[in-house]
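First, one chain by itself in structure tokens, the form predicted on its own.
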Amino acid sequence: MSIAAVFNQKGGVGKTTTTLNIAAALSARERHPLVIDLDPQASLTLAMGLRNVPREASLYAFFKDGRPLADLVRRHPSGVDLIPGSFDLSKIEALHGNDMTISRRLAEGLQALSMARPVLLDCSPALGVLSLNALLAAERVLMPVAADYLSLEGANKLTAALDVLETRLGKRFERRVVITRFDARRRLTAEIHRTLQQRFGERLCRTVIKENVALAESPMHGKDIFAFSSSSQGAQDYRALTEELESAGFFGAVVADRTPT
């Protein structure tokens, strides 16, 4: 199983959109992932076309009442499978926030899955409890950057963040950092790349998400990229960093499929 946490601490940076879209790419090239939504915004899960989730039904009965994650998959049509969330999340953050004895509760259960397939979390944009037991959980750190000024600023101090938890949690993490909401005809969007290749060298995607109507549109139709728009620059560029991303093997090895025929 390969983990991958889709984070950022600032907001409107493409966090949801990039989850939703990479798992969609994943899906179609036969990696068969699993995403689950940790925001108690629940944005991915709205924008897979799913209202009104049901507490009992998302994440939050796996950490209120130990309902096992398998209990709780929906298949989604793109055939993405989802573990939902919904806005009682936000009452494990109130209740828990002080209490590290539930940050490994996720990397518990996702062990009991026992699968052999890619896993995205798509995190809240705040480094709570959720977010902490996605970065226990997982081995590798996808950052999604806007290309201005003020998701640069977060970047550095993700990675800040990180190298600290790195150190508290003696482990490493597997970083990629993306850009997203490229616009080439401003200037200060090819600065803000430079300064992304300067601070992160070879962990700067070479492809980069650029700014598309149909990627805002999609959420609104419960789809993603290539379900809505497969033609659109948005779809190309999810395709193109999959690939990248795929290449460089972070999402684990392919395993080929064993079902008896």
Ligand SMILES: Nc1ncnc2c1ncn2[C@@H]1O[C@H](COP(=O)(O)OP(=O)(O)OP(=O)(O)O)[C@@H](O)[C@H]1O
The other form holds:
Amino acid sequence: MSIAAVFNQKGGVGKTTTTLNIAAALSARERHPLVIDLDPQASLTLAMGLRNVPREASLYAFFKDGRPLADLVRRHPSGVDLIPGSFDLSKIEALHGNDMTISRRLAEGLQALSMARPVLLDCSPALGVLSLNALLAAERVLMPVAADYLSLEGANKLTAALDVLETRLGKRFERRVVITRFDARRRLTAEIHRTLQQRFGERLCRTVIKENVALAESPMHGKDIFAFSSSSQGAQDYRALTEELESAGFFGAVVADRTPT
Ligand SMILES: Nc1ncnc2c1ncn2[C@@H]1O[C@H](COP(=O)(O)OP(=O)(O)OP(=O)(O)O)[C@@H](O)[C@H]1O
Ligand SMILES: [Mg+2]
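Condition change, the form predicted on its own to the form predicted together with the named molecule:
Let us now look at the entire complex, which starts with that chain.
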């Protein structure tokens, strides 16, 4: 199983958009991904067309009542499996904010699932107990960084936070950075691109995700970009990004998976 956390503690940089559309592109490549919505805002769940998921049917039930992850999986028409989030997840943050004992819960739950397919974890913009669960479960971290000045600063903080975590947790993350909301008309964009290239070298994805209105509109319709507008710039970019990451082995080896969930 290959588990990637899509993480950046800066808000609104494209974590959910990236999770949603990479998963859909992986599904089109018959990789049968599983996505997990770890954000109490439940944006990924909404973007996949699910509203008002009862907490018993969401990731909350896994953390609160010990429901197995397999019971919570729902298949989306795109072929992507989703474990939905719900607002109640904020209670897990509130209850267990300083309780490190639950921080390995997701890693254990995913181990019990034992699937040979990619898992993507959509994190909230906070380094709380839910994101910590994601980072302890994942061996890879995909960091979307929006092409603006504050996001560039945020990328430095994120790198420092991951360095500290690696030391504390005694593990190494395979890291990739992807630039999102790229607008070639802005002079600042080229500068930010250069700076990130210098800072991250080959860990910076060659594919950039351009600012694209279809990417902003598709979640409103509960659709990924391929179902919403398969010829849009956003669809082209996420297809190319997925191919790039896939050929770098970021989603693990391609193994025939015959399990239905
Ligand atoms: N390339 C893009 N072009 C246009 N709009 C985009 C693009 N990427 C993301 N957006 C829009 O920007 C907003 C923030 O994106 P998204 O929700 O993916 O960020 P996030 O990092 O998951 O946010 P949060 O930190 O709140 O979880 C959304 O409204 C989304 O539709
Ligand atoms: Mg999000």
